[in-house]
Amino acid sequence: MNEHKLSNYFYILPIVALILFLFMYPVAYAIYISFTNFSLYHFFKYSLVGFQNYVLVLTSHTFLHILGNTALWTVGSLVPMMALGYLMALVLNQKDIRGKRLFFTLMLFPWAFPAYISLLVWLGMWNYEYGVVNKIIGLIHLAPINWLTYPDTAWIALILTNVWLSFPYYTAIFLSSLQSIPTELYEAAEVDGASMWQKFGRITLPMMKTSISFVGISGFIFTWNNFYPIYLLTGGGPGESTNILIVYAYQEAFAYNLYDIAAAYSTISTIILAIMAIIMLKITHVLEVVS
């Protein structure tokens, strides 16, 4: 490497240095304070306590069961999300039909519209004597649902709701990738007398691969750090039903000044998340393709 070359990385050094803190130094320091005991009690003077927090955090029943939670919390929302935005996007993608840039202009406003704001609208419209969702299902003679007040309709509630923020966006992008596809393909496949399924499964779906698994996985790890949908509408409950590693670690520092046990949570959920998006990476290949 010549002196010219050296001098280059020089100029960029700063700025390399920059970035590197500002990613770095948060997740840095939360794992430094997992190793200690640093809470409300322990505010101005605390010290390192080793793996003891981490040993207090898996040994715990509430451990097994939040991330129990996580698991169906991510996965639930996730697999309906990009059903539906793919089912979304295929229509959209047909010549033939009117009104649909306006369609999708509409479709995109849950997205666009600010999330805390429209999960405060959505905590109203589950609400039990006023929503607009036991209305609608009054309607049609059924009694009405206490949603968030027991598990079960509170996962539905929750899921509905997620799905209802975040779909449109897998929509915009499987939407994009589909016409990215080139149509002479779909045109010698007419030529040879290809069906409509046939096109899907043998063009369609194998040139949207990449596109498909880039966004289940960057969707994985998105809804498993997706704080405010569950924080807004059920706070985790009732109980801990519905509580997910990231509101917990939240609630144990914020609710109950419990820094160190938080931060054991924290980067807990960050290992398990690395490895779990390391396997899918590894098993898509989307790495290789990109490189």
Second form
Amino acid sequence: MNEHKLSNYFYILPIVALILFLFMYPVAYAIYISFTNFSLYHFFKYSLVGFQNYVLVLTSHTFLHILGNTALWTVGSLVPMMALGYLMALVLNQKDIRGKRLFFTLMLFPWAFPAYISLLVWLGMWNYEYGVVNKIIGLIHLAPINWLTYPDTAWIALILTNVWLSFPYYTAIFLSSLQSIPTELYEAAEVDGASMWQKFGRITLPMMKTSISFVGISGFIFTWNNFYPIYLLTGGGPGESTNILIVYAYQEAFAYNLYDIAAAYSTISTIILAIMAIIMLKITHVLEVVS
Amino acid sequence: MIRQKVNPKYLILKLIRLAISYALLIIVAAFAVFPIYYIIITSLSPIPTLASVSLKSLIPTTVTLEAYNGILFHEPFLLWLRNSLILASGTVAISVIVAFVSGLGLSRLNISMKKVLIITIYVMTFFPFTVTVIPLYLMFSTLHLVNTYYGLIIAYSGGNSVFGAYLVKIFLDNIPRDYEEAAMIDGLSRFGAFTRILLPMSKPIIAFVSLLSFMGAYTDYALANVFISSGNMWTLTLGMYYLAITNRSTLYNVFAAFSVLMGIPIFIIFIVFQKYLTKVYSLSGTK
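Switch from the form predicted alone to the form predicted together with its partner chain and give that structure.
Then the entire complex follows, led off by the chain already shown.
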């Protein structure tokens, strides 16, 4: 019997090895690096420097600025993409809409096409001189805009691109949870003479609370760490005005070889994100409901 | 007689609701489709640079495959494609095997690690890849795995296998144990029952894990950029970055043809299996 039990662990040996080798050890190593002066200048001989990197990062204006950007990026893209996704799910869920399947498939296009490629396509579309976005706004006689070179318009471009990339995901998820609400509830409400808004407020929203919170929290974590849109479209520019923590950490490490600062940035970013995720999970009680 | 009772006010409200709904559907669908349409049309046109893209060219009058000729035979596209496919298929192979075996263990066997593993997987999603990429690079350079296919395949397989194992476990939890127990009574060993009975039943989730890990490797730029230094190891994403950003003199229709060749196969798979894929995605909470 004991032997039998031991053999059970052979099944999970590979996964445990992968977690230790590719996740636990690197994370520990990264935290260690964040306490050293490991950079291009001290590549072969680096030493522990205590909290020096953390002090340096946490007292710098750059950090606060980039943290603010990360919050703006996360909330600023999550709210419109979830709202649009939800709205389209409600529209598609109406009984008397024709061609649902077709509209739904068309809306899945941004999700179906690899995001990396779409982002480079969008980069061409936002181009000042030749981009198709400026040509379209030219139709209503607006002057062309140098989208990616001013902070305000760069944010608009980034968030619009990100909404395009992700809203289909939310439409699909919300549509499937809308369809799982029992129709008897609505029928009963109709008998009682409830209006469309009452049905929405009293049945639809409460029934979807858990699904919205769960998807919202996962989306928050995903968007906070979403690297490619900003890296490819603006590279964090102009200056650092659209840079976020993850892109900044990557650039510090691989453009400037400041591995110590990059490790400190990544660690701080993870801690902040984990704290926020835990608070959100506690407030919404999502985990208790899901598990 | 009863029908006549319908209040004309409700009829008007209904018409307004439907009009708004269709307007929204058409606008949002156009927004969703436009960039993909635009890049396909551009790839089929003789447009030499981005400068000559005009709104008129959105409705093609002449169709040419010149750009495809350009990307396939005048750029190292096929070499990049080969590299990307080697990396992606290696990643799929490792991830699927590890995910299935560990998913089996977690779902069917008495292992005291289940909860720990599930929490680990959730916590792993908090960590940006920038945390692990520097240590991995250093580890792999001491192991001489930098600039090799193996190094990247191992790096890609990590997250995919772990997440895949979790998906396989959820999937297997929904299959009653009676199936493999019956097979074991008929004389199959436990491992035999797993591979002969549960493996064929797991086809859908294995296909999903394959797609996820394929996509992860096939569209990765950030790790490839760090781990690859020699030109003949370049992947499609590195080549595309070079053509779109570093080398601005690239013909725009050639870039468009690149996007289409690299993206459309994935796109078609997704659209064909959309019903199934959206279901699994919504269960797993990933994008």
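Positions refer to the first chain, counted from 1. In this text, the rigid core denotes the largest set of C-alpha atoms whose superposition between the two forms falls within 1.5 Å. In this text the structure is predicted, and so the values were computed from the model without any measurement.
Residue displacement note: I278 has its CA displaced by under 2 Å between the two forms (rigid core superposed).
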